[in-house]
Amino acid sequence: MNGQYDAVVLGAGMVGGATALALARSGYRVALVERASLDDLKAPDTGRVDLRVSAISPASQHLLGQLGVWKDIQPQACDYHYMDVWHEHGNARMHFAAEQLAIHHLGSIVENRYIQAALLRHLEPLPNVSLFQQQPLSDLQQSDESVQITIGDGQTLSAKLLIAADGRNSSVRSRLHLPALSGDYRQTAIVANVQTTEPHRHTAYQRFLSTGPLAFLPLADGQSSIVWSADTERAETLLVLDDDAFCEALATAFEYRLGAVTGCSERAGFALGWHSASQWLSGRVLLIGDAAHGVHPLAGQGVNLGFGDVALLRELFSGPDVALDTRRRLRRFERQRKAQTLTATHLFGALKQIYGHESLALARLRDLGMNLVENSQMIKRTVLQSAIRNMQ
């Protein structure tokens, strides 16, 4: 295949890979360009559990199933059937169950690398897909008829549409000077995999602390993946503790809900913020996924917003008889997804603020609201349906 394509997708992460596969399955000629090496994904190390995991919603699983890849991912996933939520300054708890929505599970926890690897395995044999790895973007030019990019080895790729799925620090967004609203939570997320004396019971747990939320997510090997979002000063203290001291601090913060924390993997921390691009479409360039929006990593759910982008693109561009540069459809995509992702962005931020406040009066209001939800099956179903919708 020469350098002429219907679409060039920049970024071969989960969202970029799913975008390329969705377009290729619809008959478009696609180039997928990634700045990093993808070789390690072709034979993932199954002897360890990676720190980067996501909670994949039923809607995202449906999309991945339509693309033919979920069956390859499912053996490495851990379904969770329940969700428990409580907070530090109060006595109320909320318990959600998949059966309340008459569904099998609320979501599945899976390592990001398995999703990415499955997408690549399905992309590589397709005759209408060209894969370029270890190829950073070096130039981007647009005309009325096409968009051209030059990659690291000097090749020029031309397409009707460039889809930028190159992450929250998107080089495409920077090159085009596309504005973005953003904010700093002044928190650091600590991620690790831990062993506990009690089983996770296929439950996702979320405890809201005054210094930030703490999530325990169930893994297929019986461990739990933790995402501990803490005010930066507190996080820096936790990151330098030895393993025994960290496990004890973690179990205490979690109120020993799964007993003692008996083991911990390596830990990693990353600064937390949010962003939302004010403009997703510029000429023949479209931002999606983290290039367009980023949220607080509450319960590892952010990638579902990116898969929601892919699902709508797939719906709007269902075959090569629909030109990828149809402005009306691209504008519809931008309007619809911008509204949906901005709602989710502010929802996560509001939850962080509401549950992080130590006011006694607010704590009582939180207890009242949580007890109201917990004691009404109708309200609980509505809350759960709304939460699942906001993850699309």
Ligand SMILES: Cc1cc2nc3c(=O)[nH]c(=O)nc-3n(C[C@H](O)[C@H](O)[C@H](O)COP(=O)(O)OP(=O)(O)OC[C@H]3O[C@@H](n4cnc5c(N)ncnc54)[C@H](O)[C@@H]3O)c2cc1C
Given for the second form:
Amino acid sequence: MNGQYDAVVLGAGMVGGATALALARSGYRVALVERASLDDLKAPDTGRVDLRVSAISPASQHLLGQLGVWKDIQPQACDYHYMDVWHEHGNARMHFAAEQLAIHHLGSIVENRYIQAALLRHLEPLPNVSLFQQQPLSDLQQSDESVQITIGDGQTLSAKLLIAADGRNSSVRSRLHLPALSGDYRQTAIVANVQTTEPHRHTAYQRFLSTGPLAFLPLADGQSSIVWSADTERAETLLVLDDDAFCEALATAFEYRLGAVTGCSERAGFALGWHSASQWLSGRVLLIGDAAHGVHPLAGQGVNLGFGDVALLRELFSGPDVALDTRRRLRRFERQRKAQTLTATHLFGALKQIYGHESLALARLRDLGMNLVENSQMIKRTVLQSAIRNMQ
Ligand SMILES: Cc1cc2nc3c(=O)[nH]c(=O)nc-3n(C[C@H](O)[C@H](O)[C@H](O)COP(=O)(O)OP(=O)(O)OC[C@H]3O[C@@H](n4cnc5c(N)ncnc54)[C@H](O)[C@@H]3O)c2cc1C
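Now the other one: the form predicted together with the ligand, given that the block above is the form predicted on its own.
Shown next: the complete complex, the earlier chain at its head.
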């Protein structure tokens, strides 16, 4: 046996990194295992904005603050104070402002790699943490006493608990045949960073088109990060347009809300689906983050839900005197987070349906709902509060 730990966390994505740091800060012995190289992350290229960015909610910022990393991330983040939501058909609009909740901002847009890098920088010096990079999982065995994983170089790590934070195609979930509900939206999200002739005014914009939602998210360098979800066939056409034609199509789809789109980075497409594991806990193995749940990016909640998982784990396992394999607490974690994330998954799926539908009756209902939210301060505050609290 090469190493014994309280927990092995598999996957050093944003959720795995935060999980490892939360447990380590509570005094547990933790191994964090990642199949990719982590060296590139430690010195991110600051010359250009990466395509993968996330809207990080105040609740997630609070968690990252408690872990001591938000202060390192914040300088690269762009706060947004407003959200504008509207549909291509009808006149209804919703405008949300941070001041309606008496808070400074509604969220912040950050490159994923800065979050990962900050977590790693804080994990590295901790004496109770071992980092393993370029080490994919190669075997997993468990007994009544412990769980053992073998990694790429043949080392075996033993722990009381294996936390699988290995993403939407979790190899642990498939290896253990853990059941999951899932669906394919038959949509692709195109992401790119773009320049516009008008400033973004620290606003997150979402225009719902009947072919899928289009978001413009403000970046710290004045550009906007776009997430344009469209039926896969249409997205494939958009992805291969030359830059000028793409910028024009984008500005038109966005109703020139920020003027003309004058420049565009490379583009990438992500196939969209949803999944929700029906079982998160199997013996000494626990799923977390995208390994357990995945939602449509329209509400910008995927990693925020993952941070919600970390927050509850941190609350339930607050120190080494509480063993990480305490069944009662693990079951409570599974029960509570499964219910909350499943509700969010269905809610975002329903929103996608309602906003993507052409039927006149649904369009009227949609307008009615949007007007109701827009004109009632109380409903608006409730909607905003649930959006910034990671559906906790
Ligand atoms: C277009 C788009 C936009 C999005 N925008 C937002 C947003 O604005 N806000 C938001 O909250 N969410 C957003 N999301 C969702 C968010 O990106 C994910 O929820 C989040 O990245 C999940 O983090 P994770 O750490 O759980 O998984 P991942 O980021 O997938 O990390 C998994 C890690 O595990 C490693 N790994 C996998 N298998 C193994 C193995 N066998 N052995 C070792 N290591 C392994 C991987 O290399 C990776 O580092 C968006 C998603 C998309 C597609």
